[in-house]
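Take a look at this single chain in structure tokens; it is the form predicted alone.
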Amino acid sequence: MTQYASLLIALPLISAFFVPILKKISKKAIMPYLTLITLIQTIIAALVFRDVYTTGNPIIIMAGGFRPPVGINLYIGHFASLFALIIALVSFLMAVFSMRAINIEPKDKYAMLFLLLMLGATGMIATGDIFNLFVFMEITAISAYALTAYNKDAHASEASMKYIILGGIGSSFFLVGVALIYGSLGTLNLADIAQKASLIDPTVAQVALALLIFGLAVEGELFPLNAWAPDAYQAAPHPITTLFSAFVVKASLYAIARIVYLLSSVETWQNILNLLIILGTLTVVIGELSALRQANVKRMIAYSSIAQVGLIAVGFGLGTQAGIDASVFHMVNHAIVKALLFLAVGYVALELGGAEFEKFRGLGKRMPLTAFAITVGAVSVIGIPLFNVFWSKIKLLLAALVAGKTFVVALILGASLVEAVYYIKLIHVMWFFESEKGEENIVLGIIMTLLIAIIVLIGIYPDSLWHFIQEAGRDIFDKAAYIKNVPLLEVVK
């Protein structure tokens, strides 16, 4: 009965190939078709989420009916079901936004790439095979390269080229890491790798894990392989920028955490955790300090997003259940807040012809709902109480203290202080200058209001989400349960 969960992969793939046929029938139908498919995907994801969290058991789908490691399997546990729902919901909201934001042809190519991006990110969190993780990562990356250049100007082309170069480097690192693991253990299935992890040479394991982390660091926006991100965020179509921040980066961070924790039995595991903490710390520092210097609001929020990614990586590097739970909580909160911020800022850029700070002068008078949405997103990212990010930052602080990493507490507090400086500057520009009254789009206003309500609801009632977060975190941390849940076939050599 649960085999319908395979539609999370099949639906966007098949739908993407139907776009050229639809184009021959009616070009005007392409964007509504994209919206419809993402809505169906959201419904399927909601049903999968309900089944997993109601039964408490993951959904295992075996391709062709062959048991792993001979066959390929999908593993849709608590984390995958939660984030598949987030991916689908954000995709639906941005498909609605795309109907207003995307005017450049060919829209059929945009719709196909949009669906493939959603497919790739969903596949990355659902696959149970490390080589297929690479395949889905490449689908995500290639779609992202093309979408970054979609606006067809010099800046977009340059940003896409940077992304392609760094992405190629990351892919090479990842493949070499996969080759080292396969050469040592003779398997590509993640559960089988976890079961045999103690057999791998510690040095080989350390090198392989480091290569896999650096390979995923490109999409995960971790220093030093995140130089593409600010340019891509600024140049890409506004709905696509939201997808990058809300779930493309999250899929890569999940993949890092999943691989690292499945190989927790190797002797050099602590070195890998330290590497994650170092990369995360550098990402936070560089991201926050770079955000301070920006004159373009969209670029500023991009650097802010990079810094939050660093905090998530640091939480995963703590090596504890509490650290994972806190990072997953921050991933969810960050996805919601940045969806709101990039949507609102992108809408302003569309209406006023750019995202420079000057365009936001007096926005509170011109577009009050949009300005309010940006304000809510800004104070949430800073970590103000009664907004969702406050609670995930608190959870990160507590996890760091329990793990004895007091410098992480200073990192989080320092990052919040820097965030306050540049976000308060933006709030001041919006609300303390005069401007003429303008009109706002009703549909986008409803979407922004919905996201604001979710942010405030989680801020006031964090326990309503915390139960789901803990289950998702346990899904990553509990390696034994992961191995037990996958019906591995004993292969006779």
Second form
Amino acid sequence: MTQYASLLIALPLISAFFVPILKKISKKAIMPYLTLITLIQTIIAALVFRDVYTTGNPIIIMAGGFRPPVGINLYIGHFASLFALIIALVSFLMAVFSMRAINIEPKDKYAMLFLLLMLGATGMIATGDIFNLFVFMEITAISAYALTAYNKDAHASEASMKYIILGGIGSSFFLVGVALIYGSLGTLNLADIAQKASLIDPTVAQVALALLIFGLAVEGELFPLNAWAPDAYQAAPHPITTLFSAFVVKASLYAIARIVYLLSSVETWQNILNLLIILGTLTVVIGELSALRQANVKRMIAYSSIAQVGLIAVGFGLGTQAGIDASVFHMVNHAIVKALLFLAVGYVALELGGAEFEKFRGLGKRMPLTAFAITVGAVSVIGIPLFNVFWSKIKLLLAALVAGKTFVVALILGASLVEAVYYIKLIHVMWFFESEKGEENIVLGIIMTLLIAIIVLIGIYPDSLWHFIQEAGRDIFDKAAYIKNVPLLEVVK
Amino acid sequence: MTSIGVYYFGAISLILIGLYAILTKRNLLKILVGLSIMETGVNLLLISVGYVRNATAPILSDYATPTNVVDPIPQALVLTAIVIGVATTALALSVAINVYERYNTLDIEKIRGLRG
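Previous: the form predicted alone; requested now: the form predicted in complex with the partner chain:
All chains and molecules follow, beginning with the one already shown.
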């Protein structure tokens, strides 16, 4: 019985709609309820993860028992199960953080939108249908717009407005892409599209893929459509910023990679890969250079996050198994590191009333553990050995070398250099100034210690995780296995 | 131009008109109207993809046989897309009210609290 995996979608959806009822009973119970649901989600995700990795077969769930392509199916393969676990775990940690960080009403709306955001991202990576992907993308987007505006101050409204306009353009582009694919193949199921990929006209496929990439690039924070990201990261509540960086972006990037690699048999495929590399490169360059001149630490880390996303896109654009593996590894590492960084920076901003550079002066004296967490996160993002991001950067470097894209090597090294400049500036401000002693929250301290431990553990023993990553990468790359695993019904025309 | 060509032409025109409004207008509400026009264009495009000449609505009846109905799937998609569009527009307008209350203007050139 593996059908319980559908609870990954069902549980947050049902729980979200129970929040208004719970509000009538007790307002105090809302935040603990949110924590409990995300904890249950984590347990379910862990069970699904264990099932998929021990049997080696993906879990296919057919909605209503109809076989695809007539019915809609969920495809919870190696990648989806790994990422569903990361999504649920980060959500759980941030739900705990929310208990402290969210002090303004309406908390019931916050809990509802939080659950819907988690649901949308899980759905995006689990679905096997391109229109279903659109629906989940919109669920994620709409709850993200509302959560960005949650603080209701001037900055939050402005950031949310920018996000809505760009998101609206993106979703229209995506739908035009869907219309082109449906018009030429007459199917919406991803496995079916992959099977019939050779029938599609190469030019139409190229345009459709480009439109789909541009549609997903809004959430995926790729260059021309990522102008909303730094504003939203700065203005959104601190736990939500973490969720954006840790998994909302990753779900969109995965969707891009999945769609692109399923259509790998069209002739114009190489152009699409080049498009991904160009978008990724521009994202890295602009993200890193903008990060250099920020006065707000949260905004600086937001730009750094955008740059890392660019590196992931470049990895997907290499078109090799090694490139995908490296990108997936970077996605996982980046999710962990940015969860730690945004948690620590958000906590500081909460305690000291802002995230400007002056607030971090002498943080090592005031909040030693938090300052240590930020230091570990910063050092890890730069790519120093013994920390996890080093391994994913080196894998990406090697993959680029094997694929013959030498400029990508230069890009990664250059990006690391720029990162070193602004992160070391932050570390310097934190540790080399005096200030008075302060208090630290124990629960958040435990979460930070846990994340630091994971970062160092992966940094010292990367091989244990690398095994899982390779399985997940093969899940994206091997489209023959993807088609084989979905029990397609032959539709008579 | 065949009759189906008119639909495609109309749909693409609507998308481009919407995109033009979003990119050039300075008033926030006009931008949101542009967004709605763009969504309408996309919906029309989806419907045209499933259009069959001289066919009837895909509702089970004595007249409708498998060979003379239009494709029902794009219609289901458009129904979903319309609902999503309504939700986005409603949220966007309420955020626009918030923006107006904070900045006392809807001119995007003047709404510039976030820089850097």
